[in-house]
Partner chain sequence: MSFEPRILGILCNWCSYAGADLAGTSRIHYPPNIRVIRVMCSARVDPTFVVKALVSGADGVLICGCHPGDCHYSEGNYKTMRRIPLLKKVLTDLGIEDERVRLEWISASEGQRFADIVKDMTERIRALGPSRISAELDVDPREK
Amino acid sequence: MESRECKIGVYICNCGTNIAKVVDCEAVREYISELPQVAIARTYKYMCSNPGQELIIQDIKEQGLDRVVVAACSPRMHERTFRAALQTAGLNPYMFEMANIREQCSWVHDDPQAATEKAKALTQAAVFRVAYHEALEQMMVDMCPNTLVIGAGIAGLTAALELADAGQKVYLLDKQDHLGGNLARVDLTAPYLDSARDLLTERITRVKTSDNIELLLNSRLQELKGYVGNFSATLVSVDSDDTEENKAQKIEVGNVIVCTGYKEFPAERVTHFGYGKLPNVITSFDFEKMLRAGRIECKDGEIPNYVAIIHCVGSRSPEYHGYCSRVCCMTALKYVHEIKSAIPSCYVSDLYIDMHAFGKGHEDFYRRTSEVKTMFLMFGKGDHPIIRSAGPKDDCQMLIEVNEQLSGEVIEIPADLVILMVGMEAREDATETARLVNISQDKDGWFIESHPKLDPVATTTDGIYIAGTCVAPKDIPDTVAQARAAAGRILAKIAKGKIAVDAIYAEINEDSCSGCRICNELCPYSAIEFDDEKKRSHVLSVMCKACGACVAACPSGAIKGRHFTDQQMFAQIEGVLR
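Would you output the structure of this chain only, in the form predicted together with the partner chain?
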């Protein structure tokens, strides 16, 4: 391998005796100091200590070192420390490499000779590698502080208010002509039976009176271009088609929060419930309407004596949706109370699979429901109750047959009114939304978060956030928390003003690129764009996370992974094996 002109300083840490007990540090120093580019090699008791760092800084300044290697502990522990030292000395922090001779050498081997040999190899690899290091600079990209919030349900309203209260401009977009989304169809909330209307009215009033929020009702996103901090969104009226350019409105935003919510499962898909055929089989949303109107009654105006509530309609089922819709159990229990309040003499039966009363106050609410003598009946997953009309002799309109699990009996339940607890499913336009903002969907159509645990509101596309029931079914508190979380992420970015682009990312050499587009599909962050005119791909460095998948895959070797270049890797391999 050709040698490069450089002056490398190598520092071998004894780490007290942690390294020195097994590794002969002096021997390593001697061996390394003979390498051609090494200008200076020292050992020291504790490199990470202040005197240790001072030693490096001094050498850089006095000896004119242009690259530094420290052989010590794991880079996961102190790489940052030493990079900072280089910076203090006026050297680019990336002109540094660490050799891990503690965690992966002295602590795991007991043969001093073999450990010393290995330490030599590891340090040599770092020396070889660092010779090819380049000075890298962190880029700062301007960021537009405005935010586009798509969907004006409880999540969208909350996120918009959070941002607006912090003094930031928000565009709140919704396809409907009013604010509130699905929650506007609900009367009371479980488990405390608070008023959903009060909750919404408060937010809507504040949104409407906020100077920072621009409402875009009856509108939809037509196109989103750009990248984090610099998106350009085209909005059109819902009833216009794509050709009507004149009605389009263009806005500049730095970030986008998608909170498009859910739609209810269409109950008519489950044929054995007879929804749409039997007049008194209704969905939970039909029932909410009755509640708001103060008329819980059958189609013929009769007050029902028997009401049956069936859980998991469309949810937890192999035929429809495998997942749990999370809120229906509590909503069903809420209905029990509401029915008992309006019609105290009514007998309510509740057919469930597992009672999901998991949140704060939920179990207590479930118990209260038992206290009012609800007949809870458990059926098996995949074993649906069947509804049929009752005969003339029966004192009820319908009969529900179900294989009841807790008694082990096949039973018949009288019902005048049947409420189907329809689950949540992804909106039909979710695929379109996902495509527009460049995020992905899981097999059920929900948007995929950047990390299901530690990053539940970000997506793999920087600048695009998701919140609420478009991610997965959830209740109001969880939705509100997510919406605020998404707003918080954006506020953090706005506070900084600029977006720092990590110095380590992939670059495509346009001259070598053949335009095969293999890399385009490979990138999990959609950071690689294809230029149709030039027939070449290029990396949006802002979005690149430097995993290097594209670098390894490029058949023409046109992609360079900064700080992990082929040259650097080869040098390191050579060094470590020599």
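We call the rigid core whatever largest set of C-alpha positions still superposes within 1.5 Å between the two forms. This is a predicted model, so every value here is computed, not measured. Numbering follows the first chain given and starts at 1. What changes on going to the form predicted alone:
After superposition on the rigid core, displacement of the C-alpha of A126 between the two forms amounts to 2 Å or more.
Core-superposed comparison between the two forms: the C-alpha position of F273 differs by less than 2 Å.
Comparing the forms between the two forms on their rigid core, the Cα displacement of F82 reaches 2 Å or more.
After the form predicted together with the partner chain, can we look at the form predicted alone?
Here you get just the chain by itself.
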């Protein structure tokens, strides 16, 4: 492959000891500095830090560098950071390449010598590749400031109000005929026993009286077309049986926030608890109905003398869901206080696997609950209490046998009422929602964020955000924080007025295109359209994510991936193998 004259600066990051404890960074620097196109090579403890970035900026200006390679962590972590540094120094940000010598090298190898040799190869590959980089320019497209919020629970209400209070138009969509979602079914909230009704009433009143929020109840999303800043959504009305009516409405929006929430685990699936067979075995949401009605009673109308609460029904189980639903433990403790407040003489037993008291005020709440004479019984993971009807001589409705872990004994406790703490699971329509807005789900059906740590409200589809319990089980504070974060991200975009489109996308040479449409069917982002008049395909660059599926599949070789050209890829391969 022909060489290209350029001045490359190479920077090897120690990443504290993450890289340096396995890879000899100085040896990598010495090896790379001998390459003919490398003008300067340095090592530094933390390249992503401000001093590390300043080092690159200073060298670009003083040494006249026209390309930069950083050998450090994953590009997903800091590629944007270093591109911004290049831009600050006056160099096109796409004249940069990153070699991953942490996740792909130091973290997966124990042999320092082998890891160092691999780091040399990865860094050399980046040097060879960056020589063929081209200066690319981002495009700017106009943005519609309107936002569609799907789901009117506490997450949807919060996001809609944040946007509306900033003066932006919001369409708030929900299948149901009322606002509030799952929180509308709850009486009090842990750990301070605040009224859920009061929390919602304040937000619902503000939503209904806002001039910037258009409520679309008894409605669902039928189709979403377009790209970030320019989506066209088709909405249809649904009746009480969730069947579509013929009324369709089209709206133009720039962004979408999905806040569709969760559904409770169906307790009848856990057959050994007798839900649906024993009349006084109820779920946590059945009990919430009692609390909201203002009377705790058994099926026959009698006041219970013994109440047992069983945790992790459907959660933390290999048979059902392996994850923790997070809110169940504190909700169970909340029930203890509500039962004791309503029936002071009632004997309450709390049967748990582990007590999850994560969150502000939760540990104190657990301590206060133990002080109101609650009997805590711990059973093993994979084990479960056994419930049976009591005999005629017993003074209770049921008897619960539990292999108690702390005492090491099998204990039998009385119960007139058993409350099953059912966990959260993804909604039945989550897959359909994911398909409509082009986002992904994990193995449990929850929506997947762009990055679980660094970008927890965005998705891999630009302009589509997720918030609340459609992402994973979480409590109200985390849900509200996530909803506000999503709204904040959108307001930041709206403030700019235009959307910057990444310069990395696929291009089709129409002179070489045969019109076979293979790429149209393959594109996971629906970014390729077919022109019926020209009989040629073309890429909608604002929707393309440069995944390369079309480039690899095109039988005519008519598609080029910007920033991933054949020349660049071959150079990278040569650098690894030389």
